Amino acid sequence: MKSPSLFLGQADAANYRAKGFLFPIPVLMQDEQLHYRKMAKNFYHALAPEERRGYAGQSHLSFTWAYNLCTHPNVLDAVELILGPDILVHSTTVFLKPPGNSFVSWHQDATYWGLSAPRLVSAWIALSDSTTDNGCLRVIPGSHLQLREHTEIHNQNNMLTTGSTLKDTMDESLAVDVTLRAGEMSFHHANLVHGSNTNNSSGNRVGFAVRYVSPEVQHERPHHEVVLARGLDQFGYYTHLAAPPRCSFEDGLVRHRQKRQWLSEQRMDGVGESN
């Protein structure tokens, strides 16, 4: 597969800046799609049911497959178009949305991250087809140009565990469904209003969300380690992951649970949620 840098250009970057999102971006070959979907599903199903809502984040800190996916050259080539040559992996989440009542409320990510500047892009990598029927990401074009007031409305069916929800209602007639084929990726801006509906299909929607941030951006909240995915970090605002995880799946699961427990104790367990 050709790198996205060969078919994405400055017009695409300008479109992203104007609308706050960009898709579809092909990034994975078919064998890669199958591999990463299998690993994401194995990870998700290895978690106890009560863990799945709060423990699906930051798998890249403990599992080789997740680290490799968020540092995939095709993904980073596209991210570089938006952020430039210096790229940190801010956070990740495995999403497996089953048929049923799960949804994501309308929200803007930057409101709970506390970024000094919105130089963060969220990549949603589809590991299965993501469709209107199975509850794909939905976005409001241009909504990244204004920060809005939020409240917290906790609902067991909301995949966003913080419950962060816009105070004002959105005109859903403006929403764009970000439909993707397996192996494709979308980008959305840290300030973009987004959410998702329920999965009304008969199968799971599987995706891997990665947030990439420029090293120059400071983070108001305490933050776990980041991965220097490309370029340099000349600012030193974040602690870097010392080395890529290179352990078995079983040992990775132990490490992941220990890491999630520590994040919870440090009140960092809600960092890095999306759609």
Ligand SMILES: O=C(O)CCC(=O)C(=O)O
The other form holds:
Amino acid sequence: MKSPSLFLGQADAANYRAKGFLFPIPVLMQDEQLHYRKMAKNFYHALAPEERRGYAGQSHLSFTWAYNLCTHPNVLDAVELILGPDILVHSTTVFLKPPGNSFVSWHQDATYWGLSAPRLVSAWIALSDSTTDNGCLRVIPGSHLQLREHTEIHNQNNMLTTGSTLKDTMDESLAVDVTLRAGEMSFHHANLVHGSNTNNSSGNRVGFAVRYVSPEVQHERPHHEVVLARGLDQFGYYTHLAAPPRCSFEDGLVRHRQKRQWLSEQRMDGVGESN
Ligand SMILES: O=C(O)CCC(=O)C(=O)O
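Swap state to the form predicted together with this ligand from the form predicted alone:
Up next: the whole complex, starting with the chain shown before.
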């Protein structure tokens, strides 16, 4: 698998800046994609049904596989084109959408976090094919250039636990379906309006979303540890994860549950789930 640095260039970066998204970017070889899909599914199924929405975020702080995926060199080579050489992993979410009623409301990510600058890019890594039929990510081109008002609409079927939703209705005829094959990823800007429809297929749609932020960006809401994925952090606005999680899946699950409990006590839950 070629590094994206060999086929992405300044024209792609300019396209991202103009439209607010970029895809498809192939990043995983087939054996890697199969491995990460298996691990993401194991993770999802190890959670109790009532935990699956609220505990889908920040697996990279507790599981070796999730840490390895968000620091994958091919993914980071592409992120570097957008953010430059200094890269922090801000947050992650396993977005496993089974057939049925789950959806993601139209929203912009940055409104929830309170970033000092929108130098944050979300990578959505497809671990299964992501299609119009199974509820792929949908984006509104150019919508990152204007911040819109949001409200919180709580709905058990919304994969966003925060219920973050645009106040205005979106003109869906403008939406682009971000269809991806397993092993490809897309980028979306922190202010891009995006969401997704229900999964009308017979299989799971599996995605791993990673938000990467530049160390110079301050964060208004309290935030859990970040991972210094590449380069330097000369600003010190965030606490860094002390060491990569290196443990069995079972120990990772114990650690993940403890972590989620702690995040919710510190009112840091929802940070990664808001988008
Ligand atoms: O997986 C989805 O359908 C939505 C993902 C999303 O909102 C995000 O990655 O920011």
